[in-house]
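Below, in structure tokens: the form predicted on its own, a single chain.
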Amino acid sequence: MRLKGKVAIITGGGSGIGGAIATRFAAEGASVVIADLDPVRSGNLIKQIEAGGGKATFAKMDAMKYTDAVAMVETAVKTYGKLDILVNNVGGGKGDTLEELDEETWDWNMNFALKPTFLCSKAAMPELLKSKGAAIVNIASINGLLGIGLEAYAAAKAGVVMLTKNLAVKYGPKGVRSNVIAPGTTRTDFWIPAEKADPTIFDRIATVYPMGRVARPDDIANAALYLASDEASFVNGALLPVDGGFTAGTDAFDRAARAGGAGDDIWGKETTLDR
């Protein structure tokens, strides 16, 4: 088991990403704080969890309160003694372009995809640094690297991708790693008013994804073990978008000089470009 003896709490582990992270990490020997606000969906998440032999506890937490924050990780203590990894999950966003955001927007944005990070970061570190092998993940996205779109989220994930490299730099050297994952479009409970207004949104979304597909919480899942397990031990301060390789590039470039034909119609067999 790649995290046993390790404690952790997963923050908006309720469901979604958050989740998958928590079921995998108590499979993986973990002791597993699920920290969100709904008790009820965290209450039959444990209930799987123990019926599969894994451990998970509750605490309700609203992450943009650091009093929160600070009782959440009372809680791992209290409950098991210590605490070895935090995953920073919490975040979501909404308003786009610039002339529809208003200033009420965007520092929603702020306090809810940003902020939740900086507080259960600054509220877990006492705690972290007392382990042998902590780990902090944070879960970002491919908007804040590229621009695509939900301009008052995206700055917020940019954000959370910078807090995350200087944490790594402050406090690597203390034991403590600090990594970030850029998920892409991943299909949660999120997206059901979506889907149900518009059953083939996923079809058209995954045209964009070299993988043809979205992805799933059990993807982000498998990265987020990796960077909390020792494995992952000389990694700090590393970006990994789990992306299905979108942020690699795009060939949209290429379908649309095409519109149908083949690649030779547009450079021909033998050319050479002249750069």
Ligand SMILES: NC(=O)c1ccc[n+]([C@@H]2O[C@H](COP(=O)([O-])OP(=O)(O)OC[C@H]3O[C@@H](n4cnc5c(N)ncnc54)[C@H](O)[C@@H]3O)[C@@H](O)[C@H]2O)c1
Contents of the next structure:
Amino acid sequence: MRLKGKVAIITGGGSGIGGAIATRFAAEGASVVIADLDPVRSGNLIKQIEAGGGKATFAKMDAMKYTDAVAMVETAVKTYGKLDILVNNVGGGKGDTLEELDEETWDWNMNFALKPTFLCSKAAMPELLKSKGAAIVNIASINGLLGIGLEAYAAAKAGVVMLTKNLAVKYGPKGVRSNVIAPGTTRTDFWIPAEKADPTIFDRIATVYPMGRVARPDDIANAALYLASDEASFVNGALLPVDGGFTAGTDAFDRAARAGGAGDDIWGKETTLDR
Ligand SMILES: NC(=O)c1ccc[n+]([C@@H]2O[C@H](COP(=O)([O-])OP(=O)(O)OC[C@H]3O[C@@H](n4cnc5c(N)ncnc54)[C@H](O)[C@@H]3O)[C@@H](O)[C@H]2O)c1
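Based on the form predicted on its own presented above, generate the structure block for the form predicted in complex with this ligand.
Every component of the complex follows; first up is the chain already shown.
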């Protein structure tokens, strides 16, 4: 049990990546607070967790509201007596290119993909500071690391990365570690409308990932488990891409260089050392 005795809040924990994190944390002995807008799917997930012998409770909240973030922390403390782990998972994006993005859409992206991480961290910090072995795990995105589209969302997620690093430096000395995961494309309900419109979308997207597939929510949950656990007690301010190698680089240069037919001879058979 890697989180035995810990109390964890997962925002947007009712489904998707957050749901997988809540399930995994509970299976590893944490008491989890599922902080989510949707009581129905959160309730179903809590039943599943309890059926597996885990402990979970619901805090209905909108992660874009500070008063809800404060109430979510109160639920954790009232129900389980303390708070050790906060996973800032709520987020999402819309609107691509400057022409499409109006001011309202820009603000929506900042409010949904960046601000909740600030609001919930601020609300949770007083309790996290009391914990022996506290951790914040933020969920950013590969869009926050590379220019691959969804401009406003990308800027917001880059903000999540920098907020994490600053929290790590300011609160690490006080015992609260902060780290950030950048997931690649992950198959969650978020993608249902896109997949309905285009059933082959994942087959195509999978081809851009070196591992030849998109992520499963469990891939992200496993990384979050490590960062939240005491196994990562010297990991603070780290950015962990969980993207099958997408941000590691690209073979596009190599392919472009060979495209004219030079084949394997393109880089020369002899190395500099041979000469
Ligand atoms: N799915 C992907 O491909 C992908 C890739 C990279 C990063 N991410 C990031 O991972 C995180 C989770 O993504 P997902 O696809 O699992 O999300 P999702 O759209 O499947 O939703 C997860 C949960 O968040 C809840 N929620 C939505 N708005 C909320 C609010 N304002 N307050 C509280 N709860 C709210 C929903 O009820 C739902 O249970 C997001 O930050 C997202 O940006 C996702």
